[in-house]
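Starting off, we have a lone chain in the form predicted on its own, written out as structure tokens.
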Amino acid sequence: MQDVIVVGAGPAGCAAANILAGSGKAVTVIERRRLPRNKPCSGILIGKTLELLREHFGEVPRAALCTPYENRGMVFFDDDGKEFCFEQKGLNVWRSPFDFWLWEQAATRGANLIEGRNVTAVTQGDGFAEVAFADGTKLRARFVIDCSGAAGGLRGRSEGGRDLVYTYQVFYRGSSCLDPHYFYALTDPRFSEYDAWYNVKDGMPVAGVAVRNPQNAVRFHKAFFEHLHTEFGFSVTRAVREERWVMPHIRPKCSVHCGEGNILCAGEAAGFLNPMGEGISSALASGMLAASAVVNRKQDALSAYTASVRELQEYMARQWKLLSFLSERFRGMRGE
């Protein structure tokens, strides 16, 4: 019987493990891949993320950064192509070394790791929670914190299926007239079923699209590529690699699933995600809050966690509401 099992070694899981191990809890993190593992992502750390990292992990190491190191904010193009610039200092990172650095900090505090094992089920017991693996073996803990991402977690099962957004991005050798210090997002329905984006990592332009139907990804990406070429001088010599991943589809009111019984959910497994796929800040914050609820529980840990994430949920709702005034596609997020 462990004190806590954390499922997933991403930002939410590492943040939870870091708090738990630092508080003297016996915590084991279970990661289905071997670390460091490739993690497709836009890899932009916003100001809110950097504040949490400095307080709980320290300064992001140079090894996790990619050029240009400094991200200066987001340039947003609405449905009609009108431009809005949101200035904010941030960092540009590769997720694989960044996530591994987070894990190393948790390990330094005493967190344990089981890697290369896929959790197939998380169930509630009588005063404990249990995780099951594909080979039939099981582990028990007083609490389980589920940080298994959008494609896993209790949230999808409790709602009768996972409501997902599918993403597809391509790295190129090439250039454009766009400033590489900014992350560009477009909601024009010609280029995606959700949003499209452009940024630069280590000199490689990256163009991506998000869709509800994964079969439409390549078609939308081709249209977006042509738009970048025509409007912003996007010129490439070759494609370097493709990446695909999933995100939770955020619904009006931005409901989240905090868990059940002795099982707490954090990050995208709970449904936390800010607009344009920015999930790292809410993953870190929710992972920390879940761990703190377990450490400091003077009442039921799930109730304490649910209350503590209310502010985080309200922040997420405000961000989506702002987006709703810039794109008709997200009008439902206004809560009218």
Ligand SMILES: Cc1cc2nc3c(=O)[nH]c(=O)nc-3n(C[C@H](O)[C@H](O)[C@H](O)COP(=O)(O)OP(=O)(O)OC[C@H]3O[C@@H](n4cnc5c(N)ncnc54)[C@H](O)[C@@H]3O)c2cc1C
Given for the second form:
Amino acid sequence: MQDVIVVGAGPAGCAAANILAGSGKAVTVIERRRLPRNKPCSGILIGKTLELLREHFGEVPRAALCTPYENRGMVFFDDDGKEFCFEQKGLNVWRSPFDFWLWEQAATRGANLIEGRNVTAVTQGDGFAEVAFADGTKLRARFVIDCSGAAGGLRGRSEGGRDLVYTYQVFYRGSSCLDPHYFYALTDPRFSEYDAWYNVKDGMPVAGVAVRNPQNAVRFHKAFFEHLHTEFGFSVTRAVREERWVMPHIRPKCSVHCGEGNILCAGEAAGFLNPMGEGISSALASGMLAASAVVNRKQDALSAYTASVRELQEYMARQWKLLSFLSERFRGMRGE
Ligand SMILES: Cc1cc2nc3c(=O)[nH]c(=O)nc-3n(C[C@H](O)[C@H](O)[C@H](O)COP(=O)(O)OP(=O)(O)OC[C@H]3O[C@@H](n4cnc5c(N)ncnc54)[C@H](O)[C@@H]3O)c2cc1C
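Condition change, the form predicted on its own to the form predicted in complex with this ligand:
Full complex below, order starting with the chain above.
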């Protein structure tokens, strides 16, 4: 019997493992892929994320930084194309070395890793929780923290209902007149069913769209590409690669699923994501809060954890308010 099993070695899982191992708990992280693994992402670390990292992990290593490494904020274009610039100092990183660095910090503190193994189920037992693998093997711990992300589909919010948004982004060789130090997001319904975005990584422009129906992704992406070309002089010599992924669909109530019994859910598995798609800060914070609840109040960890995430939900709600100001689609979701 372990103290804690963490499923998933993304930011939520590594943050949880880092706190648990640092507090002397026997913790094993189970990751279905081999590390380092890539996570489709824009890789923008906002100020809030950097604060958490400095406090718990240290400075982001150079090996994880993209060019330009400095992110100066976000530029939003509302449904009518009106521009709003939110200046904030952040970083531009590649997720593969960034997440691997997070894992290394947790490992240095004593967290164990089982990689290349897919957890197929997490179940509650009598005073313990259990994970199962496809070959029938089981591992038991006092607590399991499900950090399997939006695509994980274990005990978290992604199980069953799977209320998801589908993302499609393409990396190019090319250029535009947009300042590469900013991340651009557009809510115009001609370009996406959620939002569309543009950013630059190691000199490669990236254009992405989020849709409710994955079959619509390429059509919306084409319209967005044309818009970037006409309005911002976007021209490309070739497409380098495509990435498709999912995110939780965040609704106005910003509800999350913290878990049940001895199973706690953190990060996107619980439904934490700031409505415009920034999720690393809430993944780190919720992973740490889940771990702290296990360390400090093991008798009723779930209640302690649920109470401690209220601030994160309030932050999501504030972001939602901003989006509903920018976009009719988001305003429209209020009535759902
Ligand atoms: C296109 C896109 C752009 C984004 N841009 C940004 C951005 O610029 N900034 C930002 O802050 N956020 C961004 N996000 C959101 C951010 O990527 C996520 O919120 C964040 O990665 C969530 O972290 P997590 O630890 O909860 O999950 P993940 O990072 O998804 O990690 C989950 C881990 O669990 C593993 N796993 C899943 N299922 C199992 C299983 N059954 N058994 C074992 N292991 C399993 C996975 O392999 C994975 O390693 C973006 C998301 C997308 C899709």
